[in-house]
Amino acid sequence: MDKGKAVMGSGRRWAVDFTDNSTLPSSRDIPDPPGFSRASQEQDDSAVAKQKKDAEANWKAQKAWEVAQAPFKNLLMMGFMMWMAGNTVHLFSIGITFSALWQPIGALQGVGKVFEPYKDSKVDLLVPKLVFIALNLGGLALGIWKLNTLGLLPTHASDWVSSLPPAKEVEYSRGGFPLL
Amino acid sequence: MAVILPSKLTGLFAVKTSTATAFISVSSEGKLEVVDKIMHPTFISNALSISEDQQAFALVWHGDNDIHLNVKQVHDWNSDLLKERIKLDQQRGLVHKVFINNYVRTDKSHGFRALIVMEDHSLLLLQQGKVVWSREDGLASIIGVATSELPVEKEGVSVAKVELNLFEWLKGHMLKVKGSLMLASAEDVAAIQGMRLKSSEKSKMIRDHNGFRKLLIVLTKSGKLFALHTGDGQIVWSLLLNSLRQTEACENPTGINVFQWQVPHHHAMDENPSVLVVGRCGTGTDALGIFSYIDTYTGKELKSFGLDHSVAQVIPLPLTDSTEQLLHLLIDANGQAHLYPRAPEAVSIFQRELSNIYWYSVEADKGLIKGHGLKSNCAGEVADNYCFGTREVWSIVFPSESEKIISTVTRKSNEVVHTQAKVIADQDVMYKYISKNLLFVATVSPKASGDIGSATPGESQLVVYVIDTVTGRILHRMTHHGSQGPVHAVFSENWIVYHYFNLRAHRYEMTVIEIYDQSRADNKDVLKLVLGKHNLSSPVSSYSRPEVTTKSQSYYFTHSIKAIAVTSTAKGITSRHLLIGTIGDQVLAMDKRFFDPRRSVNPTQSEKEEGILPLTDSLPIIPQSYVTHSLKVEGLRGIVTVPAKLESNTLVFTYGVDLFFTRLAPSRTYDSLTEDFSYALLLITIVALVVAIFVTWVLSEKKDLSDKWR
């Protein structure tokens, strides 16, 4: 009480302020409970902070990869309402199947701002990336695939052949009853 | 040359010669005396007794350009009557017939009134010295029909005859107004009634956008010709060919069609277009040919002259010189081509297709069909540049025991077909054999070729077969057993209808046949069309020998049909409707979709997307696609179809005695908004959305600050 430090300038006597990074035990105001040691924190700081890195480092690697793997996920949803829309060329299904496209390709066009948090020169990020690409590409031929069965692409002869104009003839020939 | 004119006057008969008509007198003696003698070709009329002992009739003769008109007395040759004299607006040809009626006056005297019947097979009533009424009943025997476009719209150039100025509009709005408050008299009403059809839209004189107004010109037996307009059926000028007129040196002289001659595209703006009509001079098929060329747009001859050979067949080629007039070629009676427009430019563009045309001849009494190519020059003596001989390629020989031709029918010139193939079910492609060298032919075993039920269902037969013209090889042949005519067919792209009588089910049936090429089914590889390495587009001869299969089906029809036609649009992108003449002179339209050969009893899934009708055994008659509604065209004939430029409609012309027009609609208009699309709401909405859009924007970035303020 009469050992704690008041706290200047903020006008309050009894404010005691309890942290103390000071080393050595004689020069600290509260001693330390019996059998505490302080040992942990006398390591060297190069270590400290290469152990900080590294946690750091390898949490970044971690999260980086939740990260690729989300679009998975997504995936499965995207599929599955697919599934859920049919067969047939309605409201739902091409809102569906266009939400199912634009997706995979706005989450492509920003791969770099997703992994920007967990950018890091221990971290090996081209793996991730290249697997958060691949699946939003899965996502991307779920949607064609789904296009393609709602009968939209042009991949069948008959989108190409019927706007052939009729070929023309070589020879010409008329004629009939004689005239009356 | 002194003929005896037939006549019903008791003691009284007229002598024609070459130059003067003379009436004889027969006395009760038997004495014959000349009583007069008049100049100029004469008609009398009937006699029509006016009192117990008198006798009247009529004598009409021509002066310069009127009529004189003479009533006597049958025993009394000089006292006249009635004499007049009445003169004719247009030229309508020589008087043929006269028949007198008579009507008593106030004060108790007889007045004459006279029904004269023309050359051109138009009606006149003449009364007191004027042609009270007329009627054009020449369009009554219509022969051929042609088409022709209006003027286009020139700058500057008033095309109404009748330009209102200030004050006539003023006392045409002020009679306006009087209808509509119903203040007005009958000939006011009849006066708004005629301001309104002089100007509505549908009458103009000039070409309108979407192509619904067309003049039609029709060729009337009596060798006149009228230009019909299409919005309200005017006749907009009539001319009554001198060509066709008898004269010496053509006794009987007949129409044969009317084709289109001049059709000008780039310099619509100067020249007119004009039709042909092609006559001869007698009634065999070796009488001398006649042609004539008339501008549509005044009505006025051209040129006409005779022609040194008969005409058998007329053949519009699809060939045109740099004036824009259409080639023809006239085939006479021994074989021989005739080039017409005489020119060397003409014979030179013909010289470049010669090896490529072809003509076939049907002979039936024969039981011979024939196609014949062209030779470089003419077997004569007199050194034609426009003649080519003919040389025959092949013929077909039908067995005049068993089969005996009756019908044939080819595909029109100017059919447009927009694909050629056919995308069924499952996105399944068929290609359609679409060749206008194709010829149906319709052969009845001779038994029972007269009337129905002239003979027994087991000796009658029907055979139909479709020919390559240009090979003369046959695609397809099916025969109908206890079947006979008379056979009614229409042929379009790549399908038939035709309409016959079953003789062992009592009923009449039709039936399609559809042609498709077997040939190019193999192209079905998408890289290939995606890549354009296909020969689709290429051009197609018949000497290579395609190989088609076809489909057909058959429907009992409870009508018997006396015309039958396909509609035409300008791209063949609208679904085509058959028009079929019914025996009650009315017109049905029905869907070809009836006529689908892939009609089945249950179709399957994606045949119903497809749109394929269940396979029912009869075709319906629905009574809404009459498109006669509740009228009737008396006589009916024929059917003629003309394609507007606006694809979702067609125009239809039927004529028999009566004639009637109408513009059909096959899958409804989908290619021009409603006639009462309110513009006017559509501008309000997209005003008021970016109104509201302006607004909200705001508004919404007055919050976006205020919150980032807070």
Second form
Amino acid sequence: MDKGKAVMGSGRRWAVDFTDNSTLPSSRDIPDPPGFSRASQEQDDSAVAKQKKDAEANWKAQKAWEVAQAPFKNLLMMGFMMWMAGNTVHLFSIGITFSALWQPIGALQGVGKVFEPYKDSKVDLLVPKLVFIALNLGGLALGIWKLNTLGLLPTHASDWVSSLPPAKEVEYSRGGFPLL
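The form predicted on its own is what I want next, because the block you gave corresponds to the form predicted together with the partner chain; please supply it.
A single chain, with no partners or molecules, comes next.
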């Protein structure tokens, strides 16, 4: 006999019959085990499909809220990094500050793309989008505040001196006599 090939009826000691005997009257006499119901197997397919759609809608709503609240973690991390950078103007603090400005701007530009996978007729994305936008605007405000603390925003009158016209001379002084 070749390896891997079997010949039917050639010395088999046992065999398993996989035929379904549930239609035979003798098998109906056996009661179903506790918790098993033949009616549960015969549920309407539309009810199962509706349950799957509801479960998918709930999952999408949950994930949309997770995405909407994600900027809060970024806000805390960026605030800590800004605090660690200090209030002096140097390369590291400027880099952190502009990163704090750039990330919310990029996120606000892509709000539609971020929530695209969760779009569904049963899922209301308006409130998660508004939370996402509000948290990113908070991050942007944090970056602007850091620019102000670094003195890089022109908020004082001394920042605009170069654009002021020169003051008129009120007194004149000319050469005089030397005192001894």
